[in-house]
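Just the one chain here, laid out as structure tokens, in the form predicted on its own.
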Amino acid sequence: MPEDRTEQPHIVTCTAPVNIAVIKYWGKRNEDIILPINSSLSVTLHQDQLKTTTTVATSRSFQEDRIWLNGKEEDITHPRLQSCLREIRRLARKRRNDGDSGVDSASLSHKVHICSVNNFPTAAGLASSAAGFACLVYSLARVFGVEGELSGIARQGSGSACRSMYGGFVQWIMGNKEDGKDSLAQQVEPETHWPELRILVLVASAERKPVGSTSGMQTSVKTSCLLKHRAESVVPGRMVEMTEAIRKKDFAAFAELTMKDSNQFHATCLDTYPPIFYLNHVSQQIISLVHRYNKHYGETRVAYTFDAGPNAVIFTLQQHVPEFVHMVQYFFPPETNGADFIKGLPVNCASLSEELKQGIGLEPMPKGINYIISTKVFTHIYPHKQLLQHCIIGLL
């Protein structure tokens, strides 16, 4: 008898990048469809170092929708997951009803199995939900034959996920419409625009953060006066200034804005009642190190930013990477050797002068940083034919 092709699962695997906001998103004006109280701007990081890989399979034989995250089955009925699934299926049905022959009518009724894996700590303030939901939406879209603008759907899973739909430098425009149709991500400049820019992720903790971003935002919106001032009076101007700094490749302006915005974001967390503490003593030491390093040279060579967690993201230019990395290694002596401490893009050797060490003037903090991820700006999501198919097939 001929093989029944309808029994064969349709499988798609994609990867998506992490993005790090330099103008922060914090606070929603609509919780249901995730509309922000201010616009934001981010840098997309290289997938070789930080990414989510997601495989989606559909089959007539599946009895229900299911999802696995990092090898553990999770609740598929989570409202944000359901929102993304529902919207992709709606658009697929619309394409079919409009007579698009590229949509397989039979597959629209099939259940999905989803397998997603991060190659970096999850829920530790490293934008895992952004990469995760961007990858989920893109993978679902490919399985169900949905094309076009997808950042608005990714936004409904996790706000910052809309920015992970694009590479390079990306803004999320807050929009004004109540239905959120104008609250979308938009590329400001491609990844090729500023090739000298480098990013160092200093992992101070891989543990789950004590207060989740969703609940933290809700409390801040209700209780922080500073948050309202920031959204209405500060961020609009900073968005313009940051876009200009990126387009001109003005690192000093980019760095100062990045650090000021990070500081203000965490100030709103402290202004929240009860206050939220995402930074720890290691984070504070990193901030001090950066400012002392810049002061020593009389120019802004490095910048920090912290999302909702203690892990620092450092921006610098390629020529400064070796010295700064080895300075971090000196002031945060690792438990492991150099090869395990520095991951990602290779970092050249550099010597630290006694003048620099004395100029910084900090007491070393052993084991304060677990490891450094060396990376750069990267492009957007893309599909793979053979990445996690072994994982999803094992769950069919």
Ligand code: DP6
The other form holds:
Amino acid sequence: MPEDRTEQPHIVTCTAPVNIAVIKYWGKRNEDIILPINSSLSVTLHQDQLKTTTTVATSRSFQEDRIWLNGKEEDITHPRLQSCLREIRRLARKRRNDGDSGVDSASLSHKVHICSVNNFPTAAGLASSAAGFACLVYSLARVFGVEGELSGIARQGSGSACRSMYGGFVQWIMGNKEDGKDSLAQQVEPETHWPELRILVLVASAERKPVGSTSGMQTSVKTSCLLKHRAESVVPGRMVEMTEAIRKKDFAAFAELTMKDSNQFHATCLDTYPPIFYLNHVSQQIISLVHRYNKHYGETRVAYTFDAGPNAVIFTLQQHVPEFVHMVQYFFPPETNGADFIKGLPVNCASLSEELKQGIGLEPMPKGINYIISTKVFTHIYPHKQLLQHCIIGLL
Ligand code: DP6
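What would the structure be for the form predicted together with the ligand, rather than the form predicted on its own?
Complete assembly follows, chain above in first position.
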């Protein structure tokens, strides 16, 4: 008699990266299947610093689908979770019917238990939903034996999640079909393309954002004519320019477009009625610091971008990291000046000249920034051998 393996849970663990948009997605033309009003482009960050880890198990003994996020059971009936589960199961069934031997027929009829954790604060404007849904879709696909293009499913969990399915530099092409079949993510350049590029996440506040991106963009679509103008007349040209700047590794062009696009996104938030404020006084001080720093050197060495929260994401080249980090430390004196202020990739020591400090001419803002995460561009999602230990109780 062949052994009945279906009693044993089938378990898969994967990790997924965070992505930061340099051409922002803001606004949907279809809320149900998440279709955007403009294309967008992002950079995938290194998972050593920022990642979601998800374990998915299927078993004949499970009574219902269940999910735990950061150790707490959440409502699996959430429509976006349901869309992802339904689409992966549909794809698996289709492949099995087409004769794909990789699809695990037994587990197709089984319920799933899902367990997901982030190694960074949730809902602090650090794109946790992007890494979360990308990881969920990828892990579900692995557990059911489905391969191929999955960004269209991740998109239905959270728009920006489709871009976390790929590494390096990634565009989300808005598409124009009603069924969304052409609204997919695509790699523009791999992570090996621009190894000198560095990213610093300046964590200004780890609190939950006041207006979530989903409801924020809904109000913007309804009320902001600036957003309509941006989507129709500004973003198409910027997508071309940004792709070109990345291809040529032209930092000045990349940086300028990144800053302008972040500023325009926040301008559309201000043009929303009632207005939405994601930037706070620390964010504004960071913007001034970056512009003054670039002006001091007479070249664009550093760029900022902000999502739906006050944390800044800084882009720069490797050789400027030590000085810029020490500038941030000088102008935002932390509570403790220890190693805790700088997390992630090690940052070499640098001294700041009096001339530079004077040239910047800003008043230091004590404790404005909690810490910096130093990171770089990275590759895509991948499966892991180990099980996510601390949520095994929920899973089995
Ligand atoms: C400001 O992808 O979180 O980060 O599709 O409603 O889940 P939903 O929104 P989400 O929006 C991200 C908006 C942004 C810009 C971006 O990442 O492009």
